[in-house]
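Encoded as structure tokens, the following chain is the form predicted alone, with no partner shown.
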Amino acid sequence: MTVKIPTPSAPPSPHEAVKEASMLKQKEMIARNYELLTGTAENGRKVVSTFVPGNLNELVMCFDMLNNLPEINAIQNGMKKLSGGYIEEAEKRGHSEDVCTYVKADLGMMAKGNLAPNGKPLPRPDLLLLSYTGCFTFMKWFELLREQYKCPTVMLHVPYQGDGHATQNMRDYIVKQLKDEVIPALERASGVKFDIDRLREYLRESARAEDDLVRVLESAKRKPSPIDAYFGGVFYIGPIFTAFRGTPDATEYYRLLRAEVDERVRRGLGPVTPEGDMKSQRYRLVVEGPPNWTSFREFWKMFYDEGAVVVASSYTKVGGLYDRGFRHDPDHPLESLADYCLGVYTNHNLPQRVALLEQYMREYEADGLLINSIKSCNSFSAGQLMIMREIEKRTGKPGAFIETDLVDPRYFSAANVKNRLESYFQMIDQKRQTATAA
């Protein structure tokens, strides 16, 4: 399959980003999903609210329910410059400045009409489904949502990989919860009887999409890299980490995306940025931590203006480490869901995270590790300085530390971030010169 890469006849305006066909496809999918969510009074669909890491989208679809993800709503509002007002509203209502800004953006949005990106009110969930995968904040968040919505809540407790590996007992424990608690709760909320063959078909669809996603992510091993695995990567993971995994739409999206990336490889092109094709690739980076969403384009521009391309990132693994070999398995459906939940990045301990980042540094021939430390995200920020120092020691490549936030615009200092990045790139240049002289 050959995909024509769109080339604008004139440079895009500052407010108009260059978009490939796959991005337009994803935009249409997201818009349609929000129309379904905000149209439940007319379409009669029931709604589950859940989170990205360890989400059970294939299982949710078995009950004809729609999947609403609160942190995705917060991201959408961050990119639309709405989250700052929502966060301030939540703080007026007593929530601390140190609370995760995803939480405050969500609660503030609820207080101010609970409007989806299409401008229509989001529905009250029929079930809160918490798949706990290493982030304690999610538990407190759902307690607050339960107080607001007064709806049934079910929790899938996923054991933390404290010893650095998953065991059969952990897997069995999760499967038992799925059978005894989660599936019955979904049946009660939806009125639909569970059909394991239906789940198998969704999992089969998921695995097809996962194969193509891995092909896309691993294309960054090439020089030049045809993708940016952090700023571009957050778009690539969108469908498979949210309400679309297991659908033909997601399979089609990843087939299209893979074809686009293969074509870029064939033509020797770099990533598509909001301002067109990235020309120069002077620095290859691995990035740890989530991005800043409120100034996303400005943040990205600081990288591609300097010729810095991200070839691998940990954030694009929060919803599954498919590039390490995991695939949803229709032959072992409930066990596969258990393995998925156990294996997401947020459920890995610090030595596992260090080992993964070291592998990325070597496999992708990176020049250094950059950590974006998020002020309000303890799940990511805890231990990051240790991670950086350990990677420097193991690889001999320099690390650097910048600080922003998820969706709070008060904690993005463009001048500070830019200065630190420029200093870091100079450090990489100095390391190269020293290595050449030696």
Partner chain sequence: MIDTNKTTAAIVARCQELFDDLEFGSAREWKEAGPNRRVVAYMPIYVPRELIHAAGMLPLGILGGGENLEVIHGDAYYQSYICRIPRSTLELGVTGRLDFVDGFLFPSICDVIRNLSGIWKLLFPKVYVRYFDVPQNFDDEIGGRYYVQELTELREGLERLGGVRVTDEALRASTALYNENRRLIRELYAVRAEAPWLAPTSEVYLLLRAGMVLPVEEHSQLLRDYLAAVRAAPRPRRDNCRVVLNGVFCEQPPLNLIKAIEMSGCYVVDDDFTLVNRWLLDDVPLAGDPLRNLASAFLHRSAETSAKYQPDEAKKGKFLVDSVRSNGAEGVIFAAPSFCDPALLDRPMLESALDRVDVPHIGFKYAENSAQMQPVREQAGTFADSIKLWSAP
Contents of the next structure:
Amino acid sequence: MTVKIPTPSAPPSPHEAVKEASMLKQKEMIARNYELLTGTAENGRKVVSTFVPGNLNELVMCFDMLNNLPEINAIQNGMKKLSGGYIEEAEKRGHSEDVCTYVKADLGMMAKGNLAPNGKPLPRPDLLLLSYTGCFTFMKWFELLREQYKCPTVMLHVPYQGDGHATQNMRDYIVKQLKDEVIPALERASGVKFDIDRLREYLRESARAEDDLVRVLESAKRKPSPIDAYFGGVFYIGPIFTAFRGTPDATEYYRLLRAEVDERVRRGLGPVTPEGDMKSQRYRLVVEGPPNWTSFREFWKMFYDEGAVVVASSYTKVGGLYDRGFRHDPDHPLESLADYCLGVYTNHNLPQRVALLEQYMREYEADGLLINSIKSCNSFSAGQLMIMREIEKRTGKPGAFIETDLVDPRYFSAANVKNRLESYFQMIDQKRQTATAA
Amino acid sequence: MIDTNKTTAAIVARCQELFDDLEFGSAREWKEAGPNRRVVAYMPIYVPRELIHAAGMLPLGILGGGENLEVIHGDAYYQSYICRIPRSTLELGVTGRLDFVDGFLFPSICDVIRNLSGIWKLLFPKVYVRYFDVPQNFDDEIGGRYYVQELTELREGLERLGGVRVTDEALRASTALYNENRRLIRELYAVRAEAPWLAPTSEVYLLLRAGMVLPVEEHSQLLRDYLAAVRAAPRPRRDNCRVVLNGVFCEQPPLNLIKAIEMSGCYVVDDDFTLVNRWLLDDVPLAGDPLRNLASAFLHRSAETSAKYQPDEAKKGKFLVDSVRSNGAEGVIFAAPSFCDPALLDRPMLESALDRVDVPHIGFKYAENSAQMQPVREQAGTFADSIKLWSAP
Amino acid sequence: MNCYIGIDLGSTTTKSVVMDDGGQVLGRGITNSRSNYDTAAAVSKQEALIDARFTLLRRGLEGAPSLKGKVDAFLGDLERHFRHVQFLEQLDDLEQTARRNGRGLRFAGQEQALGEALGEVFRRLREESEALFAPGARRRSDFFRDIAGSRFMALAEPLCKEAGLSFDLMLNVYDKSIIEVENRPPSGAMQGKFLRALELALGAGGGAGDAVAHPVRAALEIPLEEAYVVGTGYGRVRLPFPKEHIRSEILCHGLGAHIMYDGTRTVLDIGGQDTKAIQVDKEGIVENFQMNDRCAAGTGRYLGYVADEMKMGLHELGPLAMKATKTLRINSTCTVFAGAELRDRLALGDKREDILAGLHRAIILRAMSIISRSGGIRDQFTFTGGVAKNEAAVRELRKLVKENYGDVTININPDSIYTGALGGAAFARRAVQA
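Return the structure block for the form predicted in complex with its partner chain; the form predicted alone was the one displayed.
Below: every chain and molecule of the assembly, starting with the one above.
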């Protein structure tokens, strides 16, 4: 008797039907980065582990170090349906079922060989760069990783915009940490001396790509929208939020992407979905909260099957609000990094988040706000019901609330989510009918 | 002649009354007793109450709604996977129980409390709301400089709120009062660690909670009275084991849970209840710049807890291990609120630290309104029995 | 005539409502939801059509002078006979199915004894059915499974003993057969059954002869055309309906509540699966809704769990809770923890009724939070769903509504279980007439 072993699926791409140049480019970039990361024994590169929000990629590059992002590994594992097993492994080892599943997926993955998506083991980091931005759990996560790796760790504490704005004191504090702690730690770990002009060069490169990203995201103001700013958006932000910001590769990616989106606009096409071009756009939504990764495809399908397109999302701002004008600034390199860290979406206070979503609702002429509330992520989730209330009150547009998780398959109930989405879309329909009748 | 108002029973009854009062009658009375009086509430774990006091205001500790508050509207703001303290705190707010509060400080403890600060801003626009961020960098020139500026901003905010000046002189006087209060609490903890049968934790806890709502002067007097009463009235010693209770620094366990632990054979000899009372480990110097002194105490002489970063891996868990040793504890009970990120993420690391030095531990979760005590009694009872077995000659 | 039909596939029961061109409700039907939603939908629809037929009969007979003042009695009689005829038909089906299932290898050597025993059980069931459908007799349920099942057990056990047959074997045959019978689409021929019932009713001393038979026959002649069917409810996605025939239960509940009470602005529905709070505008259009989150706290299931834990019937909880002298505070809205808290309370010596009163308050508190989440209560407030039949739950709800929202009109319709189906039927009507 033979047992058929299912082959693990490749990371899903939104462009499977039509492979566009940008998609191929990104796939190649990610694959190459994992090859570099898993090949440090041969290539001799040093590795820094750090987080996505407010990451210091340009600074890390100044030390010829590679950037390994545990959230990205967790997402990869979620999409490949491996995270469930990893989470259970971590829970078996004493982690509570109550806490963040990114953390548990990461720790479980370590316990099970720490394999990268290319099947090779990830290296031990030479430095843990704890960029504590917008998420309390990051701090505990790196303490837990440090306990495993016993490697040097440096903390970058980014204060929260409690009063809805960054202060000079916050900026000074971050710059001082960069100068006195982070840069020396990177120098020690890499053996490379810091060169601020090199940093300027990378920041200049970042800003170029950032311009194109904004153009792509804002294309969703058109009707029909040529992109989906959530399900497609998570792919568009990939390079700039992770290990590629500041590289010519990223600039090239966004140049390609921008050209493709411009072309879609010219041809009046809707977004690309896994099942081809989206035809009708009946509902325009703003989405708050991260997506679910374990059932990403199924989740997305619930939207495009109903003709729902996401025109703006907050999740695509966890790596910076470029669309509100922020750019990395080569003339003020460290200050610009500080502003970058301070300005990521999850470091904004609740009234700021409400204001931003309200602006999106209006600027993108959305029919409603959908909140995907993630069990793991209190930074996002605690207060989302307040956000919904406020947006409904301020815009008069209906909100909807669904609950899933990032990478824990136990918290994705397709029937539940579908039921609520259907009810929501029908409600929008009904309201529209009465509005036209009136 | 024993003053009947100053027996342990009378003092504890007074504390219980304050504890049960979800309308915060004593704080309301304080406010009404004088013109332009201001009350500034704060949540766990730490705010520099000296500053509030120096502005002539009453610091009021809000630790959720406890087990007796029915939460209706508070629940409307939170998903089921979020702990209970923000819901019950909001319930207190939207039902008008905190309508006399002029300011509210939300310390940096976790993302839930952090975001609650924003909800409060949206719901109560007239209240002075501040998210009180503390440094996670403990270098005087980096975290220290940042923190002094944060304290300065808080001072200015309070000055605007009260229309007053907070002078250095006033701040020194307030610091002295809080130094004394902390000294008395340290003394209370020392008494309990030495002879826990004299000062049961259910009583110590209520005394600490009284410190959340009373003016510091009054609370210090209550502590002095209790210490005197305890020394005057011997109580029988039981054959209990000695434990440290950890994880109770934010959402509070129900009083019955504390009693259940004690009744099942455990003396609690240290804990992390109401850390604001003991956050600074020794006296804050009075000479020199008062804000710098507060900052320095925070950076170098403050308690360790899950919400605070430990830069040195080797020292992770040391604070707890030291407490076990110095208080002669035989084990640790981890009790954490359900869905408490800081406590639950920290616990495995603290457990490893205890394992390395062979300190036994157990753990469970609670909510401020947990009602089923049987599992707690069983676990704590079994733990106490097993400790006695191990330590038997 | 045109019929607009709404079918609400709930997790425990499936409901149908038939509406006419003028928006009047003609009939309602209910059946237990089965593993097979298609059949449940078909059965409930048929029941609603039967009920509609009775409405037409009533309309027809109201003009008959010989029945003046006796229409109710006559229709009651007719229905009784109709149900009896229907019951006997289903019983035949069950017997044939059971006999078929009683053959085969497993029963080798016992086939004959089994066949005889089955024959005897069904003979007696038929015999008993006379009394069961006699005038004034009370049946504890109208679902065939409930009526036939309990009597089958009672009759089969002694018979098996006598015949030396294994009772388990017999049960096995029954279980298999009842599922088959239940999941068979209902036979369509209603006309014949009505005529047979009419004969019986007239024969049994209805006494009015042709003066009655004529309008009855005329009413039976009216064709009931299914102009449009809308499906809703938990199981709607499993229906073989085209998409435009499906509406979410939220929309249907909102509209259904509006039709029942046109002043409705806030609807609370506590069902077996979930709890919903719905805000509707003055036309019954949904403006906002909230459902319980992933957690089952505050749904009917919570009470089901409590009933199991206390080894009581679900319908017994409310009456016992009404006897409470005080309401204990039960803090665990968590379905799983409620059991532990319950046991803890019982161990402490608290009275069952006081605990139950607390549990009812707990479930309503949870519902109040969901209402608050949806925007609070606006006058008028309509409460629907299975839990709306529970008097202890209703009492707590009234108290809490008053405490939190003051004097608000609270509507609870005895037919509230049909709210979703009613909304569905109204949508069906709009789909054709709009």
